[in-house]
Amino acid sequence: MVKEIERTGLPVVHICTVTPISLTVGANRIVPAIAIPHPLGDPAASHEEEERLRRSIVEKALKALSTEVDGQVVFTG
């Protein structure tokens, strides 16, 4: 689905998290994820840590959303 998107000239980051399978499929703006069951948190973490993750995850998917790339990428920074 990804590649078919991004085949219309919309850029589109994969938020993930199994990354190989992204990397297989051919994703080229990938960022990871916390957890399969909870991919943009962790239920058992405080409010304010919660708020934290999901804001990074978030920051990092718009920041690889605005890079141009040239073949795949996986954003972990």
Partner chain sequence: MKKITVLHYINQFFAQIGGEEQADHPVEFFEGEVKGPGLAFMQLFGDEAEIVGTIVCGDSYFNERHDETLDAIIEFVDRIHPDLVIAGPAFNAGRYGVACGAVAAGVQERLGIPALTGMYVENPGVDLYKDKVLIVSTKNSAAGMRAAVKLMAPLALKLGRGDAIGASCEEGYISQGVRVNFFEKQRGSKRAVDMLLAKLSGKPFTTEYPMPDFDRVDPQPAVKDVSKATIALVTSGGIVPKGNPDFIESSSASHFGEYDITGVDELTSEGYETAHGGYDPTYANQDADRVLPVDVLRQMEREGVIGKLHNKFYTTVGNGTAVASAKAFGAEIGKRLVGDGVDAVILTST
The other form holds:
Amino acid sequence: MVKEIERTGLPVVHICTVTPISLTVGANRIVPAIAIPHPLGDPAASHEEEERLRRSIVEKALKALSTEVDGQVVFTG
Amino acid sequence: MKKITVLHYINQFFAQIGGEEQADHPVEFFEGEVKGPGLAFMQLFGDEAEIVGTIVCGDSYFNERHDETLDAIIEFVDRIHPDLVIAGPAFNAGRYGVACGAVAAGVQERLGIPALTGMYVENPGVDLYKDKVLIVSTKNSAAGMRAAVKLMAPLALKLGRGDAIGASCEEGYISQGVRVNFFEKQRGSKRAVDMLLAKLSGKPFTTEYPMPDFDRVDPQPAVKDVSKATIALVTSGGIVPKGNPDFIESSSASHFGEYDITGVDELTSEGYETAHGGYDPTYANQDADRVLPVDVLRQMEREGVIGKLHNKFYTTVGNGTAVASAKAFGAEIGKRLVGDGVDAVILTST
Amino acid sequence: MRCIAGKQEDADALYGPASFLLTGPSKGQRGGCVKYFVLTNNPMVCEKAAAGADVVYKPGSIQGIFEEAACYIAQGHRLLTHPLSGSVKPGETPYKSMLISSDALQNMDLASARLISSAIDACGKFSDKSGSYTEQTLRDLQLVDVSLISGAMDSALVS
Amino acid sequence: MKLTLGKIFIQDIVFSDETRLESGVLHVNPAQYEQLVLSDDKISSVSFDIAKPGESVRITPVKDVIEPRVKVEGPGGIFPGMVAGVETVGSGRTHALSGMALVTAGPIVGFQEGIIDMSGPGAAYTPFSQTLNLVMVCTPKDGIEAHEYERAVRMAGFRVAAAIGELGRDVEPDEEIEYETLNFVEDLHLFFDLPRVGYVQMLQSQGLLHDTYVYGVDAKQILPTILYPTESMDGAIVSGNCVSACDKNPTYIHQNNSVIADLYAEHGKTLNFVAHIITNENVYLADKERSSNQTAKLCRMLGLDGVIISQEGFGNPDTDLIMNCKKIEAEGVKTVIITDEYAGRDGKSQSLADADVAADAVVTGGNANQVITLPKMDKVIGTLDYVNKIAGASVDTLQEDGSLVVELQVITGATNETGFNKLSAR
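To complete the pair, please output the form predicted in complex with its partner chain; the form predicted alone was given just before.
What follows is the whole complex; the chain from before opens it.
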């Protein structure tokens, strides 16, 4: 699905757990998620901490969207 | 040796009712009757199997009333309870192929009765159902009927008797992505030499193990200024408004949802839930922002970090969904977002 | 991680994992001194590791070691050895050692991510038989793992 | 370089007090060979047995399978660098005792594997159910360390195989095949209109129990290099590899490499079989990059149009295989790769641990995870103690009725990756 959206002309960042599937699905911009049941959250953390964590992941996603890539890149920084 | 009992599903054309003009012919059940290609099957079955009834349904009728027609067919098949159901062959007829796939998969999954169908490899029904039911590879038109029945009949008898099914290239069905061992006539090294000679001279050859599909898409240029960009959210994590109004299936989703979040600052447990059947839903149901970060993006929109959070988000369930369907969803969602002037997409998946 | 001038014969000490590395500017993966640590669940690697060698010992299953390695990779470390080293399959042997780069890059190394992901997948393909081994067999398996990883350490000296 | 390979068809093997080879029947006095084995102080005892196709006999655990051969004319001897000197072999005349094999058995380490069933469903999955097998079962001295004992059994196997091969020195072969490879200049003129084809063979080279030797050199330490295809017929490549029974290459397979045989069959007709390139499969990733760069360079240097690449083993070599394939194709040289698969017991997992779109031409030796039931055999040569610990054998392997529920993985040579067998998958 990721590739088809990008094919229509939109840059896409894929927030997902890094597995062979996510790598072979082939999104060009990937940001590792926290875990499958809660990719952008951590139920064990406090609400403020969880929101701070979510924000850091979305910031990485926005950074990925504004970075030129020439192939598949996983943004961890 | 008890004869194998078979029910046969065909469309209005092969039941000689009519062509496209009769495509909305309602589903009909003919107990004890053999129609159209069923006669060809009967010849090849000899005294090993017999068609004990035929189900006829117009292709449009089936596809426009998918669920209730399938339920009616399943109910009829359950009553007759044959050893096997054959659907088609559908060759390259798209809606007929999808109907055959749905009937065969439905009978197999809901009644545990083995089913078989056949169609041309490019029929849309193939991608949707090849990993659920045995689909014999046929030519692209009814001219290939004799050859199709010749392939389907022995496979039908094997299924009816519960015999082991060989590899796809031995039995003539389309590969289901399940690796099955068998003995070739020549040893591997000889096959490798012949394959290399074919590849060197530009002749066609068939690889024995197709590499997983890596069709690469070139990356789109980066967003110049995120603070002026419209960002849209898409997820395969199945986040839907409470009650799942569009009935997105918990696995093998057949469609996606488009929902408006104008004025929505965060996804609450009262307003949203997950329809995804492939992971523990508690955390997503408690706070759907953990899958679709609407709360953070709204804040960023207010702070001017991003230009705008697009007012619509798109959602489906990425659990066992056929590759072809996922591709179709992506293309349609992308088209709508481009149409709405969206600049970039954040896609989350579980 | 101490990085000290080492001699070839030190590295050749049979099964003594090389704790000495040739000094030299670290030009990333190729050439120069590749700083690494050993991630392992094999007690024999700890026994035989020369003093000062950087060994992270994490007892548990092979899948546990792969998942631990995945965490390092997620932080930008690189795999230096193939996770599915040795034709002795996961489940058949309970032991696995890996060399991982001490330095961490900003972006995750995609090749390492791909290799560790398919290694974790591969664990699912084999049933676990390690419960039925005698003490001597376990020592044999530990020895094979040490042999595999010390061979890699020899390579790390000249890579 | 020209080699005449004379095949002496062995009809039967019998024990007798006088070792001789007479009209195809091999008479073996085991005592004569026991000395040869026990000359190595690491082996405490050895026993010989005979297993014939169709008998209700199981050999396990199998360490190596070797074909007795003798160099009748030309430089060097069989198994150069191991048993014979280090002269370059591959020319002159060699005789092979064909249709039989020396099988070394007995555990090296506690989880040894490798089953050969001479009859029943398991026989269909190993080439060595069709050979008359002289089985040599060794037991180690106490306290001998696994590395030393593996080497001892390996060398003993080559010594005995070479000694038995001597019996064929003065025997008129039943069949003769002539193999000739010219040097690159000569073959360029002679076969200018034929595609230039090479064979890239990856050799298992990871460590204890995982090694292959070329003229006695551990393949782990070689840079990829070029051999005349006939050199391996004289035992230039031998196996020290005892794990992953289904896809390791026993020495027998190196001696009778089927890719080399099938390329020679087309040599001078539809293709020009230029060279046998060998490379390794090390654990260290940078070694893989170096070796695959070198194989790609060699393919370009030899001006090849196409190559067949074969691998050996599971998991780790998949990465080398894909690197070799990608880099050789990038040189404009077409490739066909031969592999086996680990697609899980249900056949639904990803078959290889690595993949690339460049590998568009693949020949497969089958799914090694396929489950099979091997019925009880009347006689076991070796020991069944380790059966439960064999790769692919689940803990409940040994059933009450003595049958074994195992995966193909445990059968010696079942999913061979040099294309030696007819088993495949789709």
